[in-house]
Each structure stands twice: as structure tokens, then as C-alpha cells.
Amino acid sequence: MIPTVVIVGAGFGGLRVARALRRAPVQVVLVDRNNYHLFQPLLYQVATAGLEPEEIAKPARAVLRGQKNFDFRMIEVTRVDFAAKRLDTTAGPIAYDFLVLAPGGETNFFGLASLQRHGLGLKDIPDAITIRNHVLTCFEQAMLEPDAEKRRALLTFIVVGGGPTGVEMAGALSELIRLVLVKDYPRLNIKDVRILLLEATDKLLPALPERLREAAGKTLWRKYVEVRFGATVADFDGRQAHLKSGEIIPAQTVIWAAGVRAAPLTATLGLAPARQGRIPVEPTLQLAGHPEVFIIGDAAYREQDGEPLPMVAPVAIQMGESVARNIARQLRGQPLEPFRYHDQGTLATIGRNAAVAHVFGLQLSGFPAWVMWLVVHIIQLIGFRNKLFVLLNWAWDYFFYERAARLITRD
């Protein structure tokens, strides 16, 4: 009987496990509530009208087409019965011999109900489309608003979180407005537009060296993004953002890029979570007491050199490769290898000709870092069609200062 490996989640980690097991003597079953793999690092470009969703996503079946031991099911997992080695799903139970949990993460609003209700997260395609629709609608409403204060509130955009997502989002939003929308709405005063990047700590991009953090901050200022440190949002009612300091900022847009937590599935497992709802795992990424169960990506909590591993795609990819090797070793009766993350660096773009990169010990900023960012992301995109269309869109935007996807769509 061929063992069945069930993988929950078609993100970076889950997909890597499925691909790496293509020659293993197992049946691979990949399940996800969506039928596609999403390239999340470029999601903010969908939110800022630079790319269309289908350019950064690809159907999971198409990605693994031709892999003989592969099957995909678009279902949602509701419960895991570890004792019976069975998943309960929206389409009935699925038995497994090996289970890889890679459900990913979700936006962490840190218990702030008003922000969860009125703020805009950015974790999936519907989130990005919602942000794009909202930003463009704010400009349409501002064109019709006679009251100057209400118009300024419509044109005030707050991005919360000074990590890579927040920095890239603020930079892209500034370029969308100042290079493209300024031409679409010539009657609006560009001086009424404000973009604020609020960071609760005293630094942007904490994973980068100080020189690169400073370069990122200066670039954002040049792009008319107001960077505020020590600024914590306490409340947002859809009309005003209240900071912990007592300051009130009239704004109708708060984009929340301040945190991530493990996907809701981890809360249903009956296991004691660590920080951010993540599940502690053994050095081999196995679940303690269940050697046939592996947890990877944002859902897994593992410390290395005294620090928790970051919730980023490279960690999930390397975990996926490690788990595939360990499943193969288990089948052969060999001892398993402990996982060790090899950090290859950090990249963040702040817009046209501007990025920061700390890769393989090199510290780059400006145009060289931007070119490196472009090349790395094009290489990592799945599918030749996606690579080609993204490259064409970027070239069009670069030479003609035009964003093609400025559509307000309705569900």
C-alpha cells in the first residue's frame, strides 16, 4: 500500500513539499480552500493597481500538472484527528499516513476590534482588491466633496507597520498617487494628499542594518511619505485614527501591515500555541508525540540562535524542502535531519529605482538594490506567463508612468 502524504495549504511551504516528493514512493494530496498558489510578496502591487491578481497567482493543478503522484482538492479543513490520522473537511474525511500542516497566516490586529472592522489587511487577493477599490473610490468621492476638511480626510492614507510590507505598500501608494492619479484627477490639489507610515518602535525594517534602514527612511521622505516612529494606533472608526499619544488623524483609510499570526486552523488543533498562535515543533519540524505530523511555515514556531524564526516565505520554502527529505528518510528507516534556516538576506523596494538589499553580506541601496529586487522576484514567480506579464507591466509603468489596473470592481 502506497503511503498517503496530505499537505494542508498551497502556499510556499506546502507547494515546495508537494514538488519535492514527485519521485518519492508516496501519493501526495494537496488541499487548500483556494484553487491557486499566490505569490504574496507582490500582493501590494495588486493593491496599488500595478498588477492584476492572475499575474501573481497560478492554479495549483497547473503548477503541478504532470506530477503522477499528485492530487489536488479545493476544500477547507475543519478539524484534525491525530489519533485516527484523519482530517475532517468540508467534503468529508481524508485519511493520511503523513500530514504536513502549512496553512499559512492571517493579519494580526492584536485584539483591536475597531481596526479589524474598519482597517484593511493584506494577506490574500480579495484583501488587495478591496484596498485598490477603496483607494480609487476615495479619489472619486474627493472629486465630488465640496467640504475641504472632508476632502482631506478622504485623501489621507495611513499605513501601519514599518516592516517590508508596510514600507513597500507606502512607497507604491505614493507612486500610484503622485505619478498616475495626479493625471487622472487634475482638479484635485495634490497637496491635500497625505500618506503616513506609522511604526510603533523606533526603526523601520528591523531586520536590516542601520545604514539601509536610514536609506529606506530617506527614500520614503523623498516620496512624500510621512514616517512616524513611536506611533501606535489605538482605535479607528472609519473616519478618524486615534493614536495612543492622544493625537487624532482624520482619515478614511488605514492599511494594517503591523503583524501576522498563524492561520485559524492552528487554534482548532487542541495544541498549546506559542507566540502569534504558532505551534511549537521539534527540531525536525515534527509535532511532539506525532512523528507522522509536520508543521511548517507561519504555523510553526521554532527558535534558532535564541530567536523565533521569522514568518517569511524563505523560511517556509526551506522548511518544505527539509520536510520532504525527512519523509523520504522516514520511509527508508533512516534517522531524520534537524532543520536549520539559512538566511539569504532581506530585500525591500520603495518604488521606482529605489530599494534596499542585505544579501549574502552585501549592503545595497538605490538603483542596484532595485535591479536585484526585480531579478529575484521575476525568478521566484511561478510560470512563464506570469513572469512575462509582470515584466511587461513593470516596463510599461517604468517608461510611461501608467498603472494599467486602475479599475473599481464590484463583487
Contents of the next structure:
There are 2 protein chains.
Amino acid sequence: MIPTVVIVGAGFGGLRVARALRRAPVQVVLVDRNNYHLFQPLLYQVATAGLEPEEIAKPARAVLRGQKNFDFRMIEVTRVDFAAKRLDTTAGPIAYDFLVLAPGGETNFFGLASLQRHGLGLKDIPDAITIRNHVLTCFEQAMLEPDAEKRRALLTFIVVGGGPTGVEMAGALSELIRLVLVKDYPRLNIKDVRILLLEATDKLLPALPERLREAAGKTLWRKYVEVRFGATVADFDGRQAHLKSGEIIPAQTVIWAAGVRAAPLTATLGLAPARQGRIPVEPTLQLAGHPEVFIIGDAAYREQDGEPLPMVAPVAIQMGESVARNIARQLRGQPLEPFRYHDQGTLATIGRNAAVAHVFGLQLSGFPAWVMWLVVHIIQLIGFRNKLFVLLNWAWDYFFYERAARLITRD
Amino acid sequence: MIPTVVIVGAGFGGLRVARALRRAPVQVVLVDRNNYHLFQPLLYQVATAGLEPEEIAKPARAVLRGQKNFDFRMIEVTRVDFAAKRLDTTAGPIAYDFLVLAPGGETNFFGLASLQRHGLGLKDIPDAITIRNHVLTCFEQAMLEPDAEKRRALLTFIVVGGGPTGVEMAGALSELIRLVLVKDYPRLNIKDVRILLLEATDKLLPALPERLREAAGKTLWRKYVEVRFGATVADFDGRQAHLKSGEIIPAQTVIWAAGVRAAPLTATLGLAPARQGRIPVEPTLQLAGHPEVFIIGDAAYREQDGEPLPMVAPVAIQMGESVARNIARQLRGQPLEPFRYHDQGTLATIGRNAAVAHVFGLQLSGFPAWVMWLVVHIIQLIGFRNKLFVLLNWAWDYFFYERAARLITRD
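How about the form predicted in complex with another copy of the chain, since we already have the form predicted on its own?
First the chain shown before, then all remaining chains and molecules of the complex.
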């Protein structure tokens, strides 16, 4: 009997494991509650009407279509029975010989119920569509609102979190409004529009060297994004954001890019989690006491050089490659290799011609960083068709100052 | 004071009125509950994962961006007070000097409650996304279903109605399944898949001459669509379709393309409707007794040569042009001109290289009709960007047998 490797999650990590096992003497079963792999780093562009969901996502079956030892199932995992080597799912049990848990992460509202209810996260496609609809609806409602104060609240957009997601979101939102929507709403007073980027610490993009952090901050200011340091949202009722300092900001929109935690599945495993609900793993990414179980990506907790590994795509991808190699070694009876993350750098874009990049020891900002950002993201997108359509969209938007996906499709 | 022309509905008719009045000495206010104009003739391609919603829709503000005398409001009209010349809306009242009612149509389930609940209509973007998600989910569930009978029901797709929408839907669905999905589900037995096209009369595409109707029927058979004449669905509980004949077909999907009626707004006007809830209008498309009110498109009932005008885009467009001219004539004190519809023909596509066309007296089928269909639809799409992206998508799908939009994005 060939052993079965069950992979939970078709994100960056899970997909990489499935691909890397294509010639291994195993049967691969990939399960996910969605039928697609999502290129999360460009999700903020869907939220700001620059790209369509279909351009940054690809059906998992299509990605791995040619792979003989591959099977996909669109199901949700409800429980893992490590002793019986079995998953309970919405479509019955699945037995495994090897299990790779790569369920990813979700928005971390840190228990703030009001933000969970009224704030907008940005982790999957429905999130992005919700933000897009919400922002565009705010503009439509502002055009109908006679009360000046209420109109300004409709046009005040708060982005929480100064990491790459928050910075990119704030920059893209500013460009959507100041380059595109301004043409759709000629009677709108652009001075009524405010975009605030709130960061609890005193640093944007903390992973970057100081020179690039400053360049990022300056670029945001030039794009009329008000960056506030030491600012934390304590409460939000959908009309007013209450900061910890006591300040009240009337705003209809809070986009929450301030935290990620492991997906809810990790809480059902009966294992003691570390920070952000992540499950501690051995240096080989195995679960202690279960050599046949690997945990990778946002759901895994592992420190390197005294720091926890960040919850980003490159970590998940490299973990996926390591696990595929280790499963092959385990089958051959060889000792497993410990995982080590090789940081290839950080990139963040803040709009047209503007980005910061710290890659291969190089520190770039402005136009060269932006070009690098474009190239890196186009290369990483899965499938030639997605690459082509994203590139065409970007080129069109770049030259014509347009965003095609400005439809309000849900209420 | 310049008179205000309020247009309700940003469909083919309403948009045409707004555009045609761009140089008239009036203020144009276009209202719609959505922020976009939708190119409905290609909606079935969104439902079958060939196109994205954004490619066949364009924000109303963007369409009429350059027009000085134009204002758009995203609101819902709740009531019309013809005596006071005022609309009640979700955002307060709007006064008008001229009113053009172009609210369009909706799916007509003919009072069949079970079909209203479980059947899938195809009139707007959420409908199309629902069909796409439903069809793809049926395939995912079929892969998990051990019971052969239940699996066949999951893979049985009933399309009701042999008009252009039903024929195009059935053809596109067959190609999605037999050219694309078959590659995604290599373990699927394609013989389990059934697509039925049920038509109550004994004719497909009744507007076409017999030769073309037969060509359409043959093409559908070649695409493994089972066409049944004299077949009416009386009841559908989501698992079984009960035909009027007593036959029961186990199926999870009924796509309802069997009828259209005027949008619900027409029922609130306090006017006696004709067939399909449409409001009878004068030869000038005015409402009797209200020379300042025009009704056009699917909501208007008008006979020509003893036949009611069909509920199709060309009628709405020509009506819109006529109304814009008549409003200008009325302002100049000239007598109004009666409306006359000039039928330019019928086109329907049944898949790659296959269509039927009856245009300018020409009867075409097969490849030439298909090319004509492509050209006509590309020309009519609003905006160069939409034309370009639709053409690229079609070209890609044509050469690579792909459909990009195969994501299940809602549940």
C-alpha cells in the first residue's frame, strides 16, 4: 500500500508540499474549505478595486492538474484524531499515514468584540469584496448626505496596523480615492476625505531598516495618509472609533490589519498553543510525539535566533519544501533535517512608482523598489494567465488612472 | 430654471436616455439601486465561469463621467407620486419635471413558490455568481458522494426555457463541463453528467426561422444537451424536479430561464398592468394622462403589428433614443413622434464555433454566425477596457479550453 499524505490547507505552504511530493511514492490528498489557492499578498488590491478575485486565485484542481498522485477535496476539517491517524471532516473521516497541517491564519482582533463586529479584516476573498463594497458605498452615501459632519464620517477611513498589509492598504486606498474616485464624484470635496493609518508602536514596517521606514512614512504623507504612532483603537461601533488615548474619531470604516493568529482549527487539536494560537513544533516541524504529523505556516510556532518566525508566505513556502523533503527521507528511513528559514527580504508598495525593498542586502526605495515589487509579485503569481491578466490590469490602471472593479456587488 | 429629467434604472434604456440628453437643456438625474450598468446578454458567461462580473459591468458614474448635466444617485425608489411629480426614495424625495421609468425586468417564476425558493434565476450579478458557485459546488460534492444515485442527481442540471437565455446557458454549461471541468475531475465519470433543456412549447428560439431553429437544436444535441419539448417543471424541492407530465427527475439544479416580468417597482405605481406586470404606454411611450412621464424597456407594454414588443435590450435602447428625442421636442413645443421598433435580428450562441443569426434578412448558422455574434457583442460592450478584457478572455478560453473564473466564492 502506498502511504497517504493528507495536507490540510491549499495556501502557500500546503500547495508547496503537494507539488514537491509529485514524484514521491505517496498518494497526496489536499483538503481545503475553498476550492482555490489564494495569492494573499495582492488581496488588498482586490479590496481597493484594482484586481478581480479571479486574478489572484486559482482553483486548486487546476494548479495540480497534471499531478498523477494528487487528489483534492473541498471539505472542512472538524477534528484530528492523532491516535487513530484520522481526520473528521464535513464529509466523513479521512485516514492518513502522514499529516501536514497548513490551515493558515485569520484576522486577530485580540478579543475586541466591537472591532470583530464592525471592523473589516483582510484575510480572504469575501473580506476583500466586503471592503470594496463598503468603501464604494460610503462614497455613494456621502453624495446623498446633506449633513456635513456625517458626510465627513462617511469619508474617513481608518487603517489599523503599520505592517506591510496596513501600509499597502492605506497607500492603495489613497490612490483609489485621489486618482480614480475623484473623477467619478466631481461634486465631492476631496478635503472631506481622510485616511488615517494608526500604529500602536512608533514604527512602520518594523522589519525594515530605518532609512526605508522613513521613506515609507514620507511617501504615505505625500499621499495624504495621516500616519499616527502610539495610536490604538479600543472600541468601534461602526460610527465612531474610540482610541485608547480617549480621542474619538467619527468614521464609518475601520480596516483591521493589526494582527494575525492561527486558523481556528489549531484550537481544536487539544494541543497547548503558543503566541497567536500557533502550535509549537520540533526543529523538523514535526509535532512532538507524532513523527507522522507536520505543522507549517501561520499555524506553526517556531523560534529562530531567539525570534518567532514571522507569519508570512515565504516562511510557509520554505516550510512546505522542508516537509516534503523530510517525508521522502522518512519513507527512505533517513534521518530528518531541521528547518531553517532563509529570509530573502521584505517588500512593500505604497502606490504608483513608490515602494520600499530590502532584498539580498540591498536597500531600495521609490521607483526601483516599485519595479522590483512588480516583478517579484508577477513571477510569484500562479499560472501564466493570472500573470498576464494582472499585468494588463496594472498597465491599464497605471496609464489611465483607472480601477475596473468598482462595482458594489453585495449589500 | 432648467427642467430636471429623472431616469429610474441604469440599464440599456435608462442609460441611453441619459446619454442622448447630454446636449439638451435639462439636468439629468439617473438613479439605480446598483452603482453599475450591466451588460445582461453576457450574464450567462459569468454564470458559467467564462467572464468576471467586472468585465460585463461598468459603474454608471464612469460611463457618463464627461457629461456635464449628469448626476447619479445610488438609491432605491419606493413610490412615485405622479400628481406631485415626486419620487420617494430610500434617501428622501426627488422632484422631477420629466420622469423616465426604466426599471427593467426580473425573473418570472409564474407564482411557483418552490421554484422561486430552489430554482436559480439569471437576471443580475448575484444571480450569476450564485449559479457559478452552485454548479461548481455540485461537482465538488459529487466527488465526495459515495452513493451513485445521489451523485447523478448532483450532476444533473436542468435548464428551463428554450429562448436565447436558456439555449445559451445550456450550451455554455455543457462546454464548461465537457471541455474544462472534465480536466479538473479526472476521476469523474462524464456519463454521470446530464444537462436537460426543458421547453414548454415545441420550439426553441421561437423568434428564428425554422432552418435556424433546427440548426440550434442539432448543435445542442451534439453538445450532449438533452432537449425536451412540451416539458414543464411544476415543482422543485432542491432534490427532485416534478414535471407536469408526472415524471420525476432527480436533480440538484434548476436554472430558470423561462420567463421575465417587469421589475417590482411597476407594481407600486397604482397603475393597471398588462401582461407580465408591464405598464401600457401611449404610442409616444408616455403614460396616459401624464405627458411628462415616459416608461420604457421591460417595464413598458406596447404592441406593434398586433404583437407585444419583446423584452430585449434593442427595444429598450431604441425606446430610450425615442424618449430623449421626444423630451427635447416637448421642451421646444413640438409635437411628439410615435415610437416604432426596428427589429435588427436575433443572435444566439451555443458554444465554440456555433451560433445562429437572423440579421438584416440573412440566415446564418455555425461558424459565420458565431463570428458575427462575437463581433456584435464586443462592439456593444461599454468601454474599451471591457471590450479588450472580454476579447482576451474569450481568446484564452478558445485556444486553451479554460475558464478562469472557476472560484467558489460564497456558500
